[in-house]
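There is one chain below, alone, in structure tokens, taken in the form predicted alone.
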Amino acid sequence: MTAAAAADRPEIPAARFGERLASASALAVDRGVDGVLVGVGADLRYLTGYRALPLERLTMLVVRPLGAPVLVAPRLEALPARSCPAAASGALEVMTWSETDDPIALVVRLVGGAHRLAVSDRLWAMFVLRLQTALSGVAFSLASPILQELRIVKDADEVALLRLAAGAADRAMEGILRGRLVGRTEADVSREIGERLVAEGHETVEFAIVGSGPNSASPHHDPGERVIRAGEPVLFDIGGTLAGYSSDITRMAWITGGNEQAGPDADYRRLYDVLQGAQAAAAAAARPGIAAERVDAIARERIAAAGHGDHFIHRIGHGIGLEGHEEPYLVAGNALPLREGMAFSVEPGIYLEGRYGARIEDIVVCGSDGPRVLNEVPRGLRLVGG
């Protein structure tokens, strides 16, 4: 990515952070919680801009109803700490506290006379263990219910920021399709892969599975030291993050080899035309007020009419944002109707274990009349001759 390209990315807003801290607590006080203590992570970061080192070293936000937020954070993270956008805005205080001093004391003293806390479900269970101890009386719960209700619907900027990762997704997946395959190794694509989205600007390559020949049919596939060859077909699910937020796309590719008599059999056309279906059929479903599990059953019904039903073994999807995988799930059981602004991926598959799989992926948000799909890579079977 140029510099020019970097300068443009769109950003969250300081003043955004304030709300969404003000969100929180307020949040906490409709659901009876007299705090809520947030460790490192993708909780963290939503709420405060800070991408906090997972350390030994506790560094905890402290959300309180009747107080002003405070990030509790190790001295020698103090620059970083109070660079935060949160922080740099007046929004969140900043105590430190030094190697010889006890953080879990200066977190007890801060929720003094709370009877129930909410912990983030990413804290260590190290910090949430000696919180117990200390706080002997005090009843401790989740805070997801909390943060996924603030988290789960994407904003604008939010949005933007998916469809960049995407966009950068899908070039680098084109990139890999229309490069050489034939007689290179899964893992040495999957490495080319890696670089591809580093350079289309992604911060991290969180996975780059190339799945070759029976691979295809391993939803979550390491890439190893199998040599691709013509006459199967390639599965690629690739992802990290750009600015923070999360890419996921999959595509099929069959390898000819530029030889026609090499090309895909019947069987697979056949499979691959009832996956494609599905995956259409499931985005354009996506809308307000559908029920999670109904995405999933619209692909599911057609797959299973197909004499697929026992192929198609995961969720149709995941929701997408500051992490890769978190809610909304779009699986069986989970009546929550769709929002909009929710962003959650559509990624039907029907694997054949021993033979061959398939899978098309495509991140959707949600809109207001209907999907906003931001994958573009055509969803039809590539064929790659070389």
Second form
Number of protein chains: 2
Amino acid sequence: MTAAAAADRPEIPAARFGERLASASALAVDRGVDGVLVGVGADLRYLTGYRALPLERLTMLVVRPLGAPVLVAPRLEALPARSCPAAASGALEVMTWSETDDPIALVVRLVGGAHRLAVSDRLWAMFVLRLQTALSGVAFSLASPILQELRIVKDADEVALLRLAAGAADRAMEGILRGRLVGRTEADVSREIGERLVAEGHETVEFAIVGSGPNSASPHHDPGERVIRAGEPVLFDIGGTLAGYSSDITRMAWITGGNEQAGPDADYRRLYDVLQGAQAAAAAAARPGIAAERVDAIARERIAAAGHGDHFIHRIGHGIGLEGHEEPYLVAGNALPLREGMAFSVEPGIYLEGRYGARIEDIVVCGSDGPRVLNEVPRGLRLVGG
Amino acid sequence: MTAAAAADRPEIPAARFGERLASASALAVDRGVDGVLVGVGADLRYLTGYRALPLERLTMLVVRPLGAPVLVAPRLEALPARSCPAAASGALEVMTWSETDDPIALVVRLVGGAHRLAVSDRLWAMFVLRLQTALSGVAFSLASPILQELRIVKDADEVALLRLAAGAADRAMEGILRGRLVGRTEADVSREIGERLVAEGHETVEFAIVGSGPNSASPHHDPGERVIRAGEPVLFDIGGTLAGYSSDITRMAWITGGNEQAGPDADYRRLYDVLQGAQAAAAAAARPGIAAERVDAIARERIAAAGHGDHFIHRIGHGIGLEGHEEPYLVAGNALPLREGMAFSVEPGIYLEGRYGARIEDIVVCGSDGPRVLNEVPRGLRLVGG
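Swap state to the form predicted together with another copy of the chain from the form predicted alone:
Every component of the complex follows; first up is the chain already shown.
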């Protein structure tokens, strides 16, 4: 990708981080929480725009209902911390600690008098337990009930970034499906997928699953030294982040090696048709008001009716945004009604252990009147000759 | 890298994971802990060889002094979990949970009757707090006092992997120092570093810091759109993982653009000479018995004597292995005596805020009679013409 293309990217306006911080503070008051402690990761990036390194030196955003938000950061990261959009625009104060200081003591001073504190869901135990020891009378809870209320609905700028990430992943997927596969190891093809995702503008590659033959029946297969052959399916599930926002797409190929006799057998054709119909029906159902679990059930009922109910061994989807998996989860038991701006995967699978399997996945945004499907790679079973 | 090169890599023998699990269990008994709960990450990989995806579905190794170790994994990851070296060699039982099960309840059953449990340092708060709620009478502590006792000393196979990772990072660094830099943005050069690390065999790129001009005074600068010019220094601090083991090297270039007049000024030459001498003296001091903090002090005394004491704003180094930063930390206050097989960075820096800075970093293994320096890129200030 050229620098010019990067410069054309939509951006989250700096003022929005101040709005998000204010919303988080207001929600904390609503929930009776005296402070929200946010470690490095997607929550921090959402609230401040700061991309901190995930290291053992404490970086922590302290959101206080009764005071301005403060970002605690190691002194050697003072400049990037002060340059993040929220700090640069004046919505966030930065306090640094030096190498032999105790950053936990600094956080404790900032939340003095608190009775209830929420911590970000992915804060490390090394910080959670130290905070609990230093604040022994305080009740700790997770910050997700507060922060997911904000993050679960994407605004137009976020949807634009998700669309960019999906487009880049689509091009990487097309490149792989059009290239040579026969005779290569899964690991080798996986490496090429990583290179293609980066070449298309991704800054991280989170996964590049290549599951050939019987490995296509293992949903999260770790690509290895197995060589791809004619006469078998290959599952590709790939994704990473672009400008912080996640991509995630799954497509299936059947390797013919150019030999008509090595095409998919009748069982696989039938299985694939059922799956494709189920995926399309579930994606089409995404609209405001429908329960998250209902999207799962729509696909599951079709797959079960075809005799594959026991072979669809995972939920149909997960939310997506600054994290690859986040709320809303589309799973039995989650009655949450979908809202406009929610973004999630729709990815049913059918897996015959030891034999083969299939999954089809798109990222879908819930629009005002129905789904907006972000991925555009054709969903039919791709026959690959070479 | 070719597939053949990957096949030649040293590997941790499968039997070693069973030994490590047994050692962890014995150490837990010593420390009076009734169980060690290990989430996804370096601790899990060290003990089992399992590279699980860091996702919201719970994967947890349960090490019990009075029972065999058990790996709790989501059903859709059953095959990779059962294929990990520890499980495949019979040293580890795998128990899976289905999409609508409660995995915390499964862990609770496995540690029934426990009074004291240790959790891995990077376990997410979402799991820590749920475990604390479900096991309300149990005292929780961090697993690092147990697991770092094992991980802090590297065996010969681990040193061989660290050496491979260092060699790959060295080649990426040399490629960058020999290429064109003038007129390119930091972000563009950073992307090339990532591509070179992957091309040299890294499976992940953890950081590719490019700090030009005044940005070289910000130790953890986030590479941006600043254009590299003649007449200024550039700091490169790059690293990732190769076969799970981390690389980390820092070198400095001064951009002359082919113009003799644009070479380093007298202040920078002096600063750099002090820094290089301090780095060499500290690295040379690494041997069994010396206190970790003493290595830091050796460099700090030299840098302070030259008037730059206030400009060396971070510790001299961190341990390295399956994590980029781990024990031992070479920092004031850490009197831990070094032992043969400990591996760490030696990376003093001098930073003149707003003007420029410098850092030199090598990975060093403590040998029986002195240091083994793994990086081989020359440490002098590299003058770059183009």
